[in-house]
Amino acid sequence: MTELSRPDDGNQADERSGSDASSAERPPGPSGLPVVGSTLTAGRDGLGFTDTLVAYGDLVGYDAFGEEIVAVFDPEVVETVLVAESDAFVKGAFEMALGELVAPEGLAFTEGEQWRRQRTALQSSFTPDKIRGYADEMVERTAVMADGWDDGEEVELGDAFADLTLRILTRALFDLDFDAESGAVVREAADAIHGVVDRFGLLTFLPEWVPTPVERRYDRAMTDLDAMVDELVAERRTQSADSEGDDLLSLLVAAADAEEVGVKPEEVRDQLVTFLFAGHETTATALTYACWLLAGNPDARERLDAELDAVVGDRDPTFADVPALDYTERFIREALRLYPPIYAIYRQPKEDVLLDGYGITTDTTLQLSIYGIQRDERWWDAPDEFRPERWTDEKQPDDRPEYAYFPFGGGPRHCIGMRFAMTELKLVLATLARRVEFERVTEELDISMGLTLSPGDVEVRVRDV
């Protein structure tokens, strides 16, 4: 494991320890323009860009979107950040001027007592028996959805997992039917902040009285948002006053009620927030990728359909099968290994600190490549070759660093929401597969870097089985 270095710790993990890290040297990187360094670079094409950083090294630094940024490729460093040394970084000003436009007093980015509060709370949510009961409803409203295409229809996978995935939150979290209004609303906001952060660079140098349509469409947005949570959260209230609820949503409306237990009614709508969010938007890009995948990979299909027999037979799959359904899940485990949701994570360091001798200050915000280091060659055979087998166990090389895969993050702040994310890809994949086929309409993905690894519209023709 790389061992961090504080400049007055008088560690000797490398030749530069003790020395200041504020004076160490740099990672090596592209120089990029004058004040805007490589902003253009990264926005326009960020696949393209992240290539380019890899032949500078493990770590690699440049200038954008007025951040000082050190892209990490190194698993070892990842692991030092955030398991070893977790306490020792924070989310940073970028990551957090993320949070400020969709939701600040949110898990995924509050920290410190705050953070651990909330985790602590919400994780009930999350065990395995709670799962088990949010099984049946993925599996369901998967069931309905696929039932409703016409043989031969093309479908747009992006637009009806996003519609899915919401609906399996929702009920499954909160307790909600969620209708195509409501829905609507929820969409429009993901929509317009995705509009905003693949602008974001650009927008960070304009002055801030300057209006712009991704800007006017983004508040819009969010009003409409912030006015449908408050509905829903007055709903719960009033339902709680007569009865005690258990979904997630309930328990937020209760600790909130409770002044003994230090809830900011604020941190209701930012968690309803999140999980909206976060719950429902990265699982419908993964779905999305492993469905693309599936119909371009007829080897796959034919060992999937085999499982599937052999598994469940003529009914639907069952959180009961999820163990039984090995080749499901390396099929998916691919697929995110591949196309992690979430490409990178973000963090500062709370003091200047040196990392494989390099400095990097606290005004240094470090980017933790998963997209990168999950096809570099060093860890992975034929990086960029779709291969479920390699996940078999005889196939795992024992000297591949435990963080050379990392689509959920790691450490104390990983996806609080992996099991019910995992269980959910499984159950659906599988749901779907025993009814459809699907055909390639789309042969070339257009994947950007926005707030998720985005494919771009996928299209698909869909074939009974």
The other form holds:
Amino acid sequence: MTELSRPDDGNQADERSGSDASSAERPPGPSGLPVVGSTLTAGRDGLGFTDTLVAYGDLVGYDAFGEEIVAVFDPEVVETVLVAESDAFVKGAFEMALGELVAPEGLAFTEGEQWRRQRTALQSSFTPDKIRGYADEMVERTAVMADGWDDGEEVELGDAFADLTLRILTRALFDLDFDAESGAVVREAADAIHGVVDRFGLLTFLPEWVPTPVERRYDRAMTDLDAMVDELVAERRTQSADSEGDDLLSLLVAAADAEEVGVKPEEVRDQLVTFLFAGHETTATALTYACWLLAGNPDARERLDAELDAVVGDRDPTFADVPALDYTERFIREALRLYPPIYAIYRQPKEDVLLDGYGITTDTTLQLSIYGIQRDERWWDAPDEFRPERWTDEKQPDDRPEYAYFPFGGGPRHCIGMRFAMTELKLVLATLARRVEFERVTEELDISMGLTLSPGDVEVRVRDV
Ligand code: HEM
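Following the display of the form predicted alone, present the structure of the form predicted together with protoporphyrin IX containing FE (HEM).
Once more the chain from above appears, this time first in line as the rest of the complex follows.
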């Protein structure tokens, strides 16, 4: 376990550091250009930049987006920050800048008691029983989508899965049939946020803006999104006077009306927006990579088909099948290892601390590199290869640290939707594989590090099976 020590606890993390985190050596790293630091490189070519950083060590300091950043490539340090000493860190300025754009009072961005109260209240929508209740919806929506494709049709997977996962999410969590128009409002808001973030870098967008087309688009999109969310809440408020639903939207509306401890009235909008965003884009991105991998790996496809023949047969999969879908699970795990949709997690220490002997001050943003660690050859043989079979029980090396793999984060703030997402990923993949095959039209992915690890446009040709 990596030792963490604060300046006043007299605890020495290692000889190099001395006892004072404020004066301890900073981690080595690239110097970048004066003023802009490494912003240009990090922003333009995130993957290449991550490769460059790894060469400096397990903790690497650099300046970008107007911030001091320390990239972390050591799974033990990740565990310290996310789990063992999670109370010593907050999400910090880097994350809050994004929170301000999306939903500052939503679960993903709040801290302390407010976060704890919300997490407890919202957890009830993600129990195993609840997930079981969402499973049929996941399969049915996927079947409708696949049945709508013609044999030989070319499909852009990113758009198709964004639409699908949004429909599944809103039906499952909010008991809503999201029409194309509502879907378009959410997608436009997501695209507009990407536009603002891409243009300014993650932190530098907050100062007063000169209104440019990008910001005007963002303002318009958020106004439309807020109007839609207000309408949904008002409608549900009227309905819940007659009947009591137990979906998340009804719970939020009821809790807010009753002013119960849990979610406050002014937080309802931000919770809805948080789940609309956090719950669909990540899963859509994961499915896009998974189906592109499926198209390019005939052996894996054969093994997946063999498992589905044995477990599912000619019907569609159900929740009861999920525990027996071992290979499907390995396939998804491996896709999330190679292409983690959330490729880094950000934290800031509440007080100056020592990590691995280096001084990390309160104005430093720690960037826990999911992407870098999940492709580190110290923990993974042939790390850049897609090998679902590496997840067989007998091949788990004993010396691989737990946090060499953390696509859903870890500790108290791990992804609240993890079970939802894993069930959805397995059931959607299995439902699709029973109906269609994919041929790659896009041979090379155009990966970029935006808010998620974007694969660019991914076109495949669909063939009926
Ligand atoms: C493949 C799909 C998904 C991936 C890779 C993913 C990844 C993550 C990660 C890494 C975190 C931790 C962030 C941090 O510690 O700073 C997180 C948090 C979160 N995720 Fe997910 N997620 C996925 C799907 C979902 C789904 C389906 C939902 C909701 C239905 C969801 C809702 C959330 C929320 C609300 C948080 C914040 C939790 C908190 O701070 O207490 N995610 N997710």
